[in-house]
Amino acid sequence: MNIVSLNKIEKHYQGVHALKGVNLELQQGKILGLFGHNGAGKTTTIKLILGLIKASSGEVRIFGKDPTSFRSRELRQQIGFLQENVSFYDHLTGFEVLHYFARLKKSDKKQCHQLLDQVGLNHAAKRRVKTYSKGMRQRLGLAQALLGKPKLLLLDEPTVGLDPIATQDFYKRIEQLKQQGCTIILCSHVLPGVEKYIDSAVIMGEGHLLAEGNLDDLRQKAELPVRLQLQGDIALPDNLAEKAYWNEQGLTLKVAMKEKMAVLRQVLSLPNLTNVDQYLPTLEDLYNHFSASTPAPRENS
């Protein structure tokens, strides 16, 4: 079942052509990474999914329904959202903030203490938010987004302000939500941090969808080389020597993806080889590749 479906979406506003024929489908229980520079169209896409704005043309369906229709209130109760820069009433305590949002969302208020505990804020539940650090506010924002056990979760730079341990705990929580059937859209500029958690990626630029698919699909489309790092007192044959160079790690081969297995077999047969490490193109490599022809505009969309 498609939880999110965008079909031929165009969006014009304030003299900006923010989205240009965007198609996107996301199935239940999947984690999608949504990437792009400022102005690429990510924020506009999120606002369309949330039902905050209407598309100029095309069709948006969330759980099979129009998120901007007059019946969308029930729909929004199934959606959780965490924006990049969270802001709360400073003079309320963490518990009071969460209790307030639980009432707005008509969620079970018993969840408040459970969620504060899950995000590591139980000890600060009775403290005013104005005493919270940026990381603590971000964790309170995550607790707010999880109210009502959402079936669709949108997270915009969710680990901003979190230390490495808190970030690891956050992604463990995301994995748990996925196992429970939650569908997640994750926007982040910290690409190495999200690479192993997403099922697929969408790379946007200037309102266009530049590339989409799982990492293996994107690697095939990008045709970026694989790096093989070799160790040992090795004499390379001529056909491999032309692909080799030296760097800080030692002798490296750059090999086309389609040649990888053949080159690996040849490398493994070399005398005096003590070790070989393989480095596939990373999400960051893929992002840079597909975004290379798309200059970053100055303003957000």
Contents of the next structure:
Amino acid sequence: MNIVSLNKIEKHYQGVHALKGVNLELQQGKILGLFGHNGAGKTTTIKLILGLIKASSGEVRIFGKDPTSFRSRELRQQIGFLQENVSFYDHLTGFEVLHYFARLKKSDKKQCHQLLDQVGLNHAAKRRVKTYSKGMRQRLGLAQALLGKPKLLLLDEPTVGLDPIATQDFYKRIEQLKQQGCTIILCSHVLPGVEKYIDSAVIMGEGHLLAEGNLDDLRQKAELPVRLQLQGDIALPDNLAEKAYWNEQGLTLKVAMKEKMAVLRQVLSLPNLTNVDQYLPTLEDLYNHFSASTPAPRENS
Amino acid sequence: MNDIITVANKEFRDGLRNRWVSAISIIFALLAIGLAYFGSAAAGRVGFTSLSSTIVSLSSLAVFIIPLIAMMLSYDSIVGEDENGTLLLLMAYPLSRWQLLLGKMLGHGAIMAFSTLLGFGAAALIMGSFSATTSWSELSVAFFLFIVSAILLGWVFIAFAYIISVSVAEKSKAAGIALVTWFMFVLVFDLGLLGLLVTTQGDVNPQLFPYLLLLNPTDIFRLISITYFASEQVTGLMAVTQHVQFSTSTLFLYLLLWLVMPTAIALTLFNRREL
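Same protein, different form: I have the form predicted on its own, so give me the form predicted in complex with the partner chain.
Let's see the whole complex now, leading with the same chain.
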């Protein structure tokens, strides 16, 4: 079942043509990474999914229903949301903030304590949010998003301000939620290290979907070269020498994906080769590739 | 309904915590006791004097300060949450806009009502205990009427503040507009009416003129005290009402109307606000 489906969405928003014919489908239990520059249309997409704004044209369906309709307020019981740069109520304690939101979501006090424990804020639960660091606020925001038992999570820049350990914890938690059947949208500029956790990625630019699919699909579509890092006192044959250059780590070869195996065989047969490292294009490379390419003009049907 | 109470509850606790409630109560109590005790100082006496003159002069001072406090209390209610980022978050919850707005208004209204009751109520108790000339029954009815009308006036201006708060994008702008609104209702309107009287040399239909006062909730508030103590010598703009007598309940009805209309406008505008 599609938890989220956007069909030919156009959105004019505050004088800007924010979304231009966006189609998107997300199945239950999948994690989607939504990437793009500022102003690419990520936040507008999230607001549409939350039903906070109406599409100018096209169809938005969440759990099969229109999120802006009056009835769908009940849907929000099942949606968790963390926005960018949330600052909460400074004069309340962490627990009080969470408890306020819990009451609005018909969740109980017990879950507040559990969640504070899970995000590692138990020791600070009785301190005012004013005294929290950015990372602590972010964790409180996460706890807030997990109130109730959300079936759909929308997280905008969830790891901003988190230290590496907290980031790891966060991703572990995301994995757990996924296993429980939760559908998750992670929204970001580029997240280093997020590749392992997402099932598919969407790259947006200027209101268009520039690319969509799992990482392998995207790599094939992008046709970015594989990078081979060679070490040792070696002399390359002529056909490879023109593709090679030196950097700090040694000799680097850039090879198209389909030539990779042929080149590898050739390289491995070289005398004096001590080590080969292979680097596939990262999400960041893909992101740069797709967002640099100008969006193809589309016809509106 | 539950959600409205949850929001109102938080708002009221915020008011207690950041000392709004105690500050407003103390201001009102000092104002009332001070006026009652020193009200006749100009005539060379101090001490608790007549109840009617105390209430009338109290209402002409309160008419400045209550709207100002109400505006300061709630001008940032919605726009403040928006700047904080919590408005977007709250709207992603199973909570509709009207519930949020009414909940917050209810909370602010409760702060206003509670501190008005506390402040002026305490003043009434002190006056009753020390004044030899006023009976308790007289005092309690007069103060009850005054306190109820003062609370209503506060609510009217809270509703005005909400209209401002849902229509602007920045807190500072809301503060500015709130100040101008206060100034218009409290000063400019009456000056305009006086000017009209003077330039037309009193040639305005005397039957019509008192009704113009109903266009300003602060004037309605003052009329309530004045009509209750009809015997009191009235000067200034309020004197024009001598031609038409409004009953106290009619005046309360108009004040209620002044509460309902801006609330409805605030709700409509908030529903249209883009997030």
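Numbering follows the first chain given and starts at 1. In this text, rigid core is short for the largest set of C-alphas that superpose within 1.5 Å between two forms. Since we're looking at a predicted model, the values are computed, not measured.
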property: Threshold 2 Å Cα movement between the two forms at residue 271, rigid core reference; result: yes
